[in-house]
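Only one chain comes next, encoded as structure tokens, the form predicted alone.
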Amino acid sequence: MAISPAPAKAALTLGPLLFNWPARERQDFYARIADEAPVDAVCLGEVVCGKRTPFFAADLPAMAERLRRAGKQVVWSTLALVVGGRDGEAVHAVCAGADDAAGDLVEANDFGAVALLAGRSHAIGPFVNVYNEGTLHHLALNGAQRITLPFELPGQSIRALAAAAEPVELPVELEVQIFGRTPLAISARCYHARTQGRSKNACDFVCDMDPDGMDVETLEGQSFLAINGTQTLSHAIGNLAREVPELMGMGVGRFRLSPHQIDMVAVARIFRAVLDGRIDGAEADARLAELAPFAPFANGFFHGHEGAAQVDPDSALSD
């Protein structure tokens, strides 16, 4: 399969927003998206739970319509757990609405969607499974013009589905998460509402009292997990902005940003800056831990160590 190498200019994607922001407060974070961030593409739409979606579909037409004034793709992200009839209508109406016209993709994050989209080019998500070649392969020839690729695997696998060279007819572009916590796992049962004594039919949205997650702490006091609604995170924040240039080298294009409640036009220009090779990741490092100091940092995952593990990416390399 032909996969695309890193383009001269590689592509910054703001991926969905994972957390329950208040409209207004959603409004005005990607109006700053469209008018300041040097991002190539955004995701919107609903990926952890489509209770949440009446409080700002309204809003979502102008905030696509202002993103493409701006020079930027809009890619509409489908849930990832699909739990019932209502969250499988949402999904078809995402599938269906999207403007091919205005170079907008839709981007699957289970199969129901890809089953939709098969045929039509469009995105894969990083909570679909993509862990092989064979998978790559079969996504690709089904219309996937764009995979982002699941949040744990090891440098070494990516490297392997970068180099992947079976022919296809289009080529596929790869992306990687490199800035965000790490979604871990999402469930049917609401975690937070539970923290709160409520049913998930009856949470009250409490979820929006935890704007980038809620710390679980071990009997210990440890940090090591954050909750989100019906998802499962790191409590670390994934960073590779160390890591990039190897990303870059295996031939990976396009890096993933996740959206938190801190300054997220300043990241996307530091991230922009590694990117064109005019800082470099402990710059960035530095950087990042002034504008994101409400958890530490880890890369793991990458390095083939447990996910919160913070790795010196010039030890793992003479190991």
Given for the second form:
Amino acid sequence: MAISPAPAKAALTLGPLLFNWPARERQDFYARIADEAPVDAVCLGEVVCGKRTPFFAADLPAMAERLRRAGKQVVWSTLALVVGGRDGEAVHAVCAGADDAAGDLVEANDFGAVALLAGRSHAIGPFVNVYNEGTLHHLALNGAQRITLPFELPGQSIRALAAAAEPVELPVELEVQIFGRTPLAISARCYHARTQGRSKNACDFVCDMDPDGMDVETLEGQSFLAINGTQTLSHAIGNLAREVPELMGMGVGRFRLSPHQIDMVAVARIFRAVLDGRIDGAEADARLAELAPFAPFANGFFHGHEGAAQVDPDSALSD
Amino acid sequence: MPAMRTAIPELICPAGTPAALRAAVEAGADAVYLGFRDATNARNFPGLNFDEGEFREGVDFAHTRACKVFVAINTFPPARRSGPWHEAVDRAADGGADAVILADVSLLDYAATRHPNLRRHLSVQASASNMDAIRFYQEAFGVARVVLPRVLTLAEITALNRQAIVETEIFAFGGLCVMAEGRCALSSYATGQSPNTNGVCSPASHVRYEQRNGKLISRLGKFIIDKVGDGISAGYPTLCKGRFVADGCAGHLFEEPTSLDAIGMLPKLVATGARALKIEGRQRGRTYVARVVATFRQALDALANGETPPHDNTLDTLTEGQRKTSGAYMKSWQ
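Alternative state: the form predicted in complex with its partner chain, after the form predicted alone:
Starting with the chain above, the whole complex follows.
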């Protein structure tokens, strides 16, 4: 299949850290990302559970400054499920605190944040339901300049949305997550706490036991899902390294990597090489498999199959 | 001395079929909600829902008995395929629906522009769980009512209603999503059928049962959802009600096969200030609908007269797995 190169240089974003890592580890992680990772933007902030924020909130300004100095755009991600006063206040604080003048963006992960960001340039995160052109258009009129598409969208929807995002009078940059466990659901209930016989209120932050999520198997030992507090993710690691050229051909210009406790600088270098056409998807897959041995890869959503499937893109008809 | 009359919420009842619609209306529903027979609604199951003729007859039947009809068009139109969703909104408007229940931004926009006089309710599938989100939908599309997500506690619902800018509707009985609705791709991950765009969760087309070594194994797609011994009744393998292994323990990781039953806390539901109470169950038969609606009608009428609702356990046999929960309404559920 002939693929035309995307006009502008494709950009890499490091998505928000979804897991409950110790504060010190977070600091070291972002310091290394700032200094070494070939990414263009880095999302900071808690997306999954507002109870975690106090552990690292004080470190965020310094992390942000270090990232900016390294030439990376800082994107402030908001909570995906906002319930009750404390969560709401947290979202207000993120929206009010972001430094637009420094080139920062706030990324809205629910429609409450979308409301707060009306009329101001902002990003839409993958937890907001953008399934069609009409929704994309409405959000663009509201001030969205960048939209990371929902994880379950098939390639043919991404193609249609990329075409809709093109008109010059209302340009929206589209971003697609291409690496990391795929978020599948969010709840008011904490499943990490539940497995330990606790409630969310008295959780004792047991989600910190699993830096990449707690494995969930079927009754016959088949790997299935991963638990991250109130969030449920795929067991498989979503990986679209082999689909990147097709995505670029559609006009998608931004690509997201979701942090795991592996060498994310190396992961970013591999995907930078794929975006630049220096290595192909098969070679990227082989290198990534060595870096991330804890789960297999999946690309089913992109190809219109069940998300858990791993489809050979060379034999798949994605459109 | 007669007690002061309490403001009693509307009773909103499921109509998966014309027979269920008639049963709900006759049992005392203030409104019924239904969907058309396609992917435009979140209960797109075989044998359910209404074609245009059935819809118009249903509206006639309900309206002559002072009952309203709401049409759920609460899935998300995929890119380039909005046509059937727009037609569904037009059909609801032309057929005399009292409101449409919508979740997708583009569809709310379409309805507000094309049918400004048709009431728009925000579906639970939109997951508007806080005041800012509610304000977004109210200001942009003039929604008159928000069906609140089932993730909220009674205290949180009361707090939202205190600053109310729109009516709210809350669930009182029936099946229970444990995840934030409209934001769950679990079934999609196992089957490739998205609840958000195909309108079906844990679809029967992807369910397989297998008898092995005295056990009945139920699967959704390639994944085992449960395994029970011979003679034990196996529930339908809804993904989030299955048994899985986490941290070395097998069990109902997400939720037991259980249903919401809030009739015992009806005065508390009313005290939240919600304008309407919703009974889930468009996939259930008319006998179920008739019994649940009649029980709630009687209890609400008692409250309206300042009486204590009669204690009624007859609904116990109707809940999923005969087990019930007050769901997220109590903080301890989390």
